[in-house]
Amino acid sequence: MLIWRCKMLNVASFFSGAGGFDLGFKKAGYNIVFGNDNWEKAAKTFRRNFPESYFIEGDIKDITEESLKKILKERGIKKINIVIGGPPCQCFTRLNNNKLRKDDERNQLFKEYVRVIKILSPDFVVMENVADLLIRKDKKNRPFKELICGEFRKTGYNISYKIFKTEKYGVPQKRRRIIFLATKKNIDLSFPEESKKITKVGDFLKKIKNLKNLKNTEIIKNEPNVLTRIKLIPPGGYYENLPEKFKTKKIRDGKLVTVKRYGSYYRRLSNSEPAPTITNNYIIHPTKNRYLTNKEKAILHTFPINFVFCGKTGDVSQQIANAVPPKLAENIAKHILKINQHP
């Protein structure tokens, strides 16, 4: 079990959905004292995979330092070394249209992240979000990335952050994500290095030997014309690949034309590559002609085989895209404790 000064490390998160920052600490030696989400599905997943941990069902603005305090007395807890958590990302990403979201208020969860932190007081923090966060800019036209770390050096932290490849991390995903890190100590800052082995699909969808025998294996059943696509999709390939008389066709200026189509719509995997961002769309398996289970997904994002998902199966697909992968999380978390090995 990895320590620092002889004594566990104490974790608190927040906006943890189904835990998968949490697992990865955990993983790496760090005692989760309490996670935080408002959704009911993630707060239920957390719960059953997180027996010891206590966990904070609700909005993180309505978190006050008296509950906290309250919590940390409880469980006998002195001090919160990290605090660990990733705001939500959907304002953020590419796919919104950030001219329309500028004052969406997710934007603004980041300033009650820091306010917990303010009260905890931690000697490190991390946070993730989507690598698209760089560019984004609030309804006053600031760069979000100079906010957040304006934000952290008024409270006492050194931050600096990085864009994170999971592929080159262990998760069979290409991932990207922005990692914040900052501390109190003065120490130099850095990050896990790059593996030069990329990870593929097909060494973790190998681990799962019988679907049967698992939960949060619900297998999609398919249309007719669907299944006729997903025959003709090769590995590595998708919509673009299909025949032209497989193809979506709409009128457009009195001419029928061909509907062009994101790079997810109709994806199937290869097991000689890694797998595009897991997200809460549709995959398809590299080898069988049907989409990936939630099993499969949550393998493919990292989580064990024995993680537990609770909720309808579109609402076990969000948390899991909405996840940090465990694997990506437990790099960081050894990273921590080898930058903090001579305090």
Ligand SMILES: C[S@@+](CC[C@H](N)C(=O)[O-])C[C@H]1O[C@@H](n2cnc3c(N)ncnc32)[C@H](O)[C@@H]1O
Second form
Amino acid sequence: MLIWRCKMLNVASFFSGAGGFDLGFKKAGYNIVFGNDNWEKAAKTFRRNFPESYFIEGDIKDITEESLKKILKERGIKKINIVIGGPPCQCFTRLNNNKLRKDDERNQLFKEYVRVIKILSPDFVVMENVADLLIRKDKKNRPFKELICGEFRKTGYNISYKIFKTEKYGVPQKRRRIIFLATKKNIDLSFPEESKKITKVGDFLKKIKNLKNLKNTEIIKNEPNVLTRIKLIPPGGYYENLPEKFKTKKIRDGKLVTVKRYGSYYRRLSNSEPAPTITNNYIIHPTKNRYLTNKEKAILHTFPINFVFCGKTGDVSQQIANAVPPKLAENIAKHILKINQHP
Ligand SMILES: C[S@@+](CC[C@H](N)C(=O)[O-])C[C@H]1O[C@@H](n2cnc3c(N)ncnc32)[C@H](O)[C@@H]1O
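Okay, that one was the form predicted on its own. Can I see the form predicted in complex with the named molecule too?
Next comes the full complex, this chain leading.
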């Protein structure tokens, strides 16, 4: 019943990338009316996997009220019920902490998001970003989370946010993401509850029986010195677990010292744990002596096995790293159905 009613709900998505967010909503039964992105490779992936949806390929700044109205009219859509989107997060992420530019124009893209929301006037808005957004401030020292909430409130939305631990929402990955949920309806906002069960790598990788005949399965060939090190890393281990003689050395103050590395360096997954956040860095297969293929990364991101990513290997890896895990999105999509029907 829930699913049947949900088929009527229309979604518009911005900063859609490959469509991870969209896929979760589609799986929960929503109608994805259109997506938008200015990256050609992501646009190709989206069009391939959502052939029934329209796609606006281009900068969000160039989307006008007229163009949106035209798309809706041509598709016979009277109302967009939900807008979803993940404005780029490079400026908020810890990885870029050192070179964080507080006046980076990408920090302002959420304002463009609010602009198109004003035009579409949906009942609900969902916005995803990296968890570090919670502690970031702009050049006037104002917390971004307050600026974002303020912008939505000014537009007539009640807004709330929560940090999600994806391994507690059916995703075999320890990813931390902030989800803002906003509504124009007079209802109490809440979020889906965490499961007590932690989702693990082993349950997912076993879905891939055979890499043959699947797209995005290119195996990265390793130099012999890299392969030697890969073989020495135990499940769940990384560079630190290498015998001393295999660690990088450098001269400091005339002495030969061992170089320390981040936890992602030469990281091998463990079947009995969730993966760390999937980025576009290399990560070692839990039982095989090679890096994960993009297909395996996508599976750990909860994309279905038949989802095809377009572009070169690096483009595909970036699209996966950028994506909202579809299973997380599906949890949120189903929860919105619930609060919409039983406020
Ligand atoms: C974090 S990713 C979104 C991932 C997506 N939500 C998913 O689940 O697959 C952000 C996307 O915003 C796109 N983007 C960046 N600047 C943009 C702009 N000015 N207009 C439209 N899209 C933009 C990027 O190309 C990227 O694909």
